[in-house]
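Given as structure tokens, the chain that follows is alone and in the form predicted on its own.
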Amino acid sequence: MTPPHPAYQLRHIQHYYGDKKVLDIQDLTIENGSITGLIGPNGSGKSTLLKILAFALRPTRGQIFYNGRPEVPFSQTIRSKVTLLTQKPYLLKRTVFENIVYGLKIRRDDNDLTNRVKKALLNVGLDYNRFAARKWHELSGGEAQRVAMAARLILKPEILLLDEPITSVDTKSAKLIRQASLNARDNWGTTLVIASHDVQWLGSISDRQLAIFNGTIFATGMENIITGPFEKTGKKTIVKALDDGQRIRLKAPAQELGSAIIRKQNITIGLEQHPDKGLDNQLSGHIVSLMLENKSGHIMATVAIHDLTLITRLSPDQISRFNLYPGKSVMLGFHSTDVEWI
């Protein structure tokens, strides 16, 4: 049975650190049982958003609805339902066993702890007999992160928030953490929100990707952000000069210069220039990667244009027609008027 309300509804959320605004989200809905990928550079606001979703941080402005009801940070009704795994695991100065059962003991849920810890450790690929009695300081970085994951999975949370969970771990640990995350959704219907630089993994498993830049969310997923410096060439146009001599022409903003966004659906791809198309931006580069979007069936092509990377969404037919593959030289085109400014 589908829950009557989405897991989250965020309305007019703003958050400041001092005078600096780090988050500005007017409207965001996250459905129950969904997997949402958060993509964005360091400092873009991903961690702040996850702390707000975890009800561990009160936004400066705005309101959060959880399953249709307004909620506030540190609410007792939320505490046992939402859990956040940070990039650097925080473990109590206790044994692995005591770390994993800590949340259950707070709930006063101490039934059959040994078997439950065994299952939680198995979920993250750790053997109970080898690890349960180990102290926190006897674990490698990857093992510590997996223990922290097990401590969250044993709670069977409604919401599991992951903040760069595999950035600082070994390949084996990363694979096991990924799989344990998916198992939580498949086995218990857990809603996942995952911030990660592993764009290919997010694209393959998430129901949608949200790109975040300077605290602003783009619900269409990763978009092309072009930052300054820019050169003014007139009242209506500006130019971004690339180190290889190519130039990007953009319609000047009405207000102050900020960062420019070119939506991926506005970028065309070809193998040579086409002056007759009327595109005032035609840039040569080469394909870096091709990634299948699991839900849509489209392919995301990442193209390097000297020191700039642009992304465009292609159909399988375009991939076949142009015989596209990583390393192939291509031409990207878009209109200078297709720019948005933030």
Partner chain sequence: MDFIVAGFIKAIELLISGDISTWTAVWATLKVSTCSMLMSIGAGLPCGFVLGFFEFKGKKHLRTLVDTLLALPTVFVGLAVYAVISRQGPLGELGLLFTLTGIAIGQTILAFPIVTAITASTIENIDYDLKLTLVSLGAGKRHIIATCLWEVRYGILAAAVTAYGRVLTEVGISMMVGGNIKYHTRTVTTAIALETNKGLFADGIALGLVLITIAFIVNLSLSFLRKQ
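Think of the rigid core as the biggest set of C-alphas that the two forms share within 1.5 Å after superposition. Numbering follows the first chain given and starts at 1. What you are looking at is a predicted structure, and each value in this text was computed from that prediction instead of being measured. First, how it differs from the form predicted in complex with its partner chain.
A displacement of 2 angstroms or greater separates the C-alpha positions of residue 267 between the two forms, with the rigid core held in common. If you fit the rigid core between the two forms, you'll see the Cα of residue 133 move by less than 2 angstroms.
Residue 12: CA moves less than 2 Å between the two forms after rigid-core fitting.
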Contents of the next structure:
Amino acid sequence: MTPPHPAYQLRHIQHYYGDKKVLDIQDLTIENGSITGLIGPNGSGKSTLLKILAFALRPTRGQIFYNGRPEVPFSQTIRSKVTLLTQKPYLLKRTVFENIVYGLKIRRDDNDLTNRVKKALLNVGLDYNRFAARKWHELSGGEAQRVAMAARLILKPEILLLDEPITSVDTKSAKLIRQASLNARDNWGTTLVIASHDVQWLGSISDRQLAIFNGTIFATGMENIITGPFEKTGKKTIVKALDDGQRIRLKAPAQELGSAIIRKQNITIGLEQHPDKGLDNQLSGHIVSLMLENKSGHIMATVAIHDLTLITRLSPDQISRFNLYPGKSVMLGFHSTDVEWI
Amino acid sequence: MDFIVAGFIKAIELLISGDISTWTAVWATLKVSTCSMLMSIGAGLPCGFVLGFFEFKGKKHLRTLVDTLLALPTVFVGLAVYAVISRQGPLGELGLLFTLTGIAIGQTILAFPIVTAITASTIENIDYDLKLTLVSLGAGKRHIIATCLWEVRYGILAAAVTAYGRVLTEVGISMMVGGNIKYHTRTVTTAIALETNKGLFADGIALGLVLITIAFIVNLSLSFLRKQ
Amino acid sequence: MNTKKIFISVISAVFFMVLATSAQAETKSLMMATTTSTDNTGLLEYLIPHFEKETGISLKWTATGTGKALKLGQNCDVDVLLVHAPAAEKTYIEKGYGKDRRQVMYNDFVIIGPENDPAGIKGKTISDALSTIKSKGAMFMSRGDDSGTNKKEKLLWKDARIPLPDKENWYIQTGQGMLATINVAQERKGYTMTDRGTYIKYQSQQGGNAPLKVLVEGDTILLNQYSVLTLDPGNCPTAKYDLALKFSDWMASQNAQTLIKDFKLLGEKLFIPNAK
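What would you give as the form predicted in complex with its partner chain, now that the form predicted on its own is on the page?
Below: every chain and molecule of the assembly, starting with the one above.
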């Protein structure tokens, strides 16, 4: 049964560190039981947003509704339902077991701890007998991250917020963390918000993606971001030069220069030069990966143009028509006017 | 140079033969420095915590003051304590002069800024992620404070060891406040001062070695605690 | 975990023992401030057990410079004094800090210096010797710590009508104890004034072949008078005046005087009893 209200509604949230505005979200709704991916480069405001969602940071301005009710940070009732896994997981200087049961002990819940810890460890692919008695310093980076994850999972939280959970872990740990996150949603209806700059991994786990840049959520979905430096060539055009000699032409912004966004649907794919001369950006590259988008049935193609990665959304029909596979050389095309500046 | 060798032999002799004046001095030293270490931790730990954990007006100045007090000369502390507990002083009634308690008071004052400063900087250095982690695991203020203290337990242990080292080896306070009374307030350090004055350098070296042995045993047992 | 508990209980046990020892009621006990010479020579350790046995009064002492000993009495931190600075003692009584002064014994001071005696003072009177040291600018080590010995030395300069040469570069103030000062004199090949007791100790440490020898001795002004001082109950009502008087009496008693006469350091007599 889904509660009638969304898990989160954020209204006019702004946050400043000193004079610097780091977050400005006019309106954001996160549904119960959804998995939301936050994409954005370092310093874009992802961590700040997660801390605000965790009720561990009071935003400078704005209001948060939790399950339809306005809530303030640090409230005890909320805090026991929401849990955040920080970017650099901090393990207490105790054993793995003690780390995992810490949250339960605070909640004065000490029923059958051994079995619950066993389950929680199993959930992240760690063996109780091998790991429970280990000290905090006897773990690899990936194991520490998974123990931290287990310490959150054992709480069966309503909300689980993960900040860059796979940046410093091995592929096996990344897989296990993904599986544990999905299990949490499926078994307990947990709502997840996950920040990562691994776009593919995020796409494989989340229902929807929010791109966040300079503190603003500018669009939903995985969009292509082209960052500077740019060269100004004329009044109306600027150019991003790639090291291999290819040049991307973009319509200059009305205001100051920021970063450019090219929406997926504006990018066409082909095997050769597009005949349309009006298509003023024609870039050659190769497919890095093809991935099935959750639910929609569309396929996300990631294409590397020298050191730049662009994503385009394709139908299964296009895939078979062009016989696309990872490694295949392709041409991407888009109009210099199809750009949004942030 | 030969009195150093002689001192080494003498040290072993003194300890093995159970020389009563040596052992009473050792015992007095142990009692008084353990006592003052505990008292300085009792007072310095909360102060250091407040100084390191919370933000408040004038905190910087307070830190500077504490850091300055780290350089307190022992004779000065001895003199100040003497002024207070002398019969003519405000606490003269208590008869604390020439007692181990008097020395302990002085040594506590000496060690207090050490414990405060080390605790404060240990607490300040707590990972920001620790607080965030605790909050996100549902900890309230009380839990956060308790867990933070437990997390920095090694730092606090270091503060205790440093404080112990300082009070164990000081001579100014023990001499001024304790009076170096044989069998009563004579500590190992004042005994060294006395033997040196008497020109018995070998005996002085011997007692110095005894002091080092005490320090070694104390540090050993504290590092044993660390392993637990 | 268990060992930790044991450790903590041991520490707290020590803690309470300290509190307990200091809380002990002290019955019939005297606190005395005295000069380092009586303690360093071992005289008190030899004498005091006899006093305690005969009177049932326990006596503790702190050995320090005469200046500080007098100050401790003035602040009522002790009950009785055994010091050797007659002039200062008299003013002390006049100011109302001390009550009874009883001379109990003396020893003497000597001027020592290198065996070859570069300034040539051997056998001279003390005044002549000091004048010679001054005119030749020979190294002279002074305690410079305002102790009884130091006070005596200053008096000698005064008696020889020489202003205290404390700004001269041949006059070195060590600021340390007697033995340390003698050692400085030996290193710098200079002269110094010392009490005979400390010199005997120094001699024995050098194995009977000390580089510094006694060069001037015997003048009456070189005598070092020790007295027991009780504190004026008017200034110090808390001081145990009755017990202090008992100690003073005992020190002047036949028995104590004989004990003092028989006290020897390294085979040599050190103090001459002279209680009246």
